[in-house]
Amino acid sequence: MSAVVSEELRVVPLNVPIGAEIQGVDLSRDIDRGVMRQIEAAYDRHSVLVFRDQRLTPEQQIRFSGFFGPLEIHVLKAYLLQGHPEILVVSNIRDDEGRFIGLPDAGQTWHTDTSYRQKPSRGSVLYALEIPHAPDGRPLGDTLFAGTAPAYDDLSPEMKAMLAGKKAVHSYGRRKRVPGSQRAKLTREQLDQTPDVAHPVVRTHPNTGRKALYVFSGECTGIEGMPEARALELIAELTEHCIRPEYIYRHVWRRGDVVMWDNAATLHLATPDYELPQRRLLHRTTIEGGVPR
């Protein structure tokens, strides 16, 4: 697939079913709306966009992200950037009192952001300020993205027919915790703000009309109208299907990377292969979405 060129902007698809690198754009600048519309079209088409070698202030990240819609304020208020509540700090760094300055468990199960909301996020924008490295210089903390639209396309006609109209229950309060997770337990107030919600197992992209699987082990705790054991078995089966190697883009982080992904068409997973004194610090903005259809 050849690159698409418009003035300085180049959209270079990656050699996987999802993902493209956007070249020739400085996100710290006030970008022409025509160029932004081309970025949005690439976002809808490729699901994951990568911008290398960026240098952003919080205000600039918020401005860029806000082009795609209003920004969410995350329920984990302790990890919001002071003075900029639109930014969730993702980090394993501790302050002088031993408290994490950001969310340390950055999604160590396959998931899509804020699926537990009535209106899950449209997408997320993650900016890398510090990336951990192994002693040999190899970057750590990769993020894996799975394309749930190509995964749906490859289902059998019988499976597609069986899934049509079904809804899965998404639960933030009962989400799976990996062994050794450093994520703090939710408070009663946070639980009250995030009741369980049901969304279509197969959702239709609001801009492209393409169908994608929207179900995954860890946060999906059942399927409406289906016995629990069978529902959990089906959820696990569909999750394993989505994360087959042929649907995966693995992002190896560099300082200055900005990666944005479409929560309607991808799952993602953080790789926890680092620990202090290997430091990881990223800023995440999250774009509001609509009710899945």
Given for the second form:
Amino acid sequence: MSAVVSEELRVVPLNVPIGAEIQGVDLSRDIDRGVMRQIEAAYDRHSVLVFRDQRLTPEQQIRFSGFFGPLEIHVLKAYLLQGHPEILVVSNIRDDEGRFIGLPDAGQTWHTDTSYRQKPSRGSVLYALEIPHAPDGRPLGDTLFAGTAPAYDDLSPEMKAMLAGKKAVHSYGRRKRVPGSQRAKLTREQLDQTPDVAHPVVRTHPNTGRKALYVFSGECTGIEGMPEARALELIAELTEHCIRPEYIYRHVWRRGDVVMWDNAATLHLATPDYELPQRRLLHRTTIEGGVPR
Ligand code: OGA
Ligand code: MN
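I've shown you the form predicted on its own. Could you give me the structure of the form predicted together with N-oxalylglycine (OGA)?
In what comes next, the whole complex appears, and the chain from above leads the way.
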């Protein structure tokens, strides 16, 4: 299925309820605003966009991403690209001193980015420079995306009624850490800068008005006004529901891919099934978002 929305731009929905491949556009170019608006409409509608065979300088990635909103500068300063703080390096590669050149363990549990903030990121743009492969040539390090709007749609009317108006507590300080994580524990100061926040369990997309689940095990530690045990049970149940196979788009990476996702309508998960000398290197830009409603 292919919908022609301009002479060269093609939006090809992937065979799952979320995701579309955008063909016929070279992101290194200064793209016409009308075409950019069509890309943004596809982003809002499909939640994950895939562009293949791109070649981007940091400046070009920053310019493309900047169309969707101001870009964030990540708190992990050690992993920002020299001279381009808008770019967060995501990588398992180590430098001569043995230090990781990028964030080695991004996203190894299901999550949406920075939901523990008042204003979580709208989304991110990941550009693949190096992708690890198995000895048989199969790409490794896939990223999985779950569509939380179709997952919401499929809830029972009783469940929808029960969740209406509820707020979940998102906690950076108390969230579950990835087992064996090599990341430093948060300092007192970092914890003070990231107090717990409550967001609607069901959020309404700011551009499309579509409802989506916005709650998941790990970072959500409770639901306001609900006993903790019951809340954790419900959070776990809703998370399991969101990550059912029918809501998942699994991205198998190729060098030159650009993938962008919408944190208001997806969860995502990295697959840590590779290790050096299998190298993974991506450049990430992150778009500011608003308060979830
Ligand atoms: C991220 C993230 C997943 C991946 O950058 O926010 O979760 O597969 N990345 O690198
Ligand atoms: Mn992430």
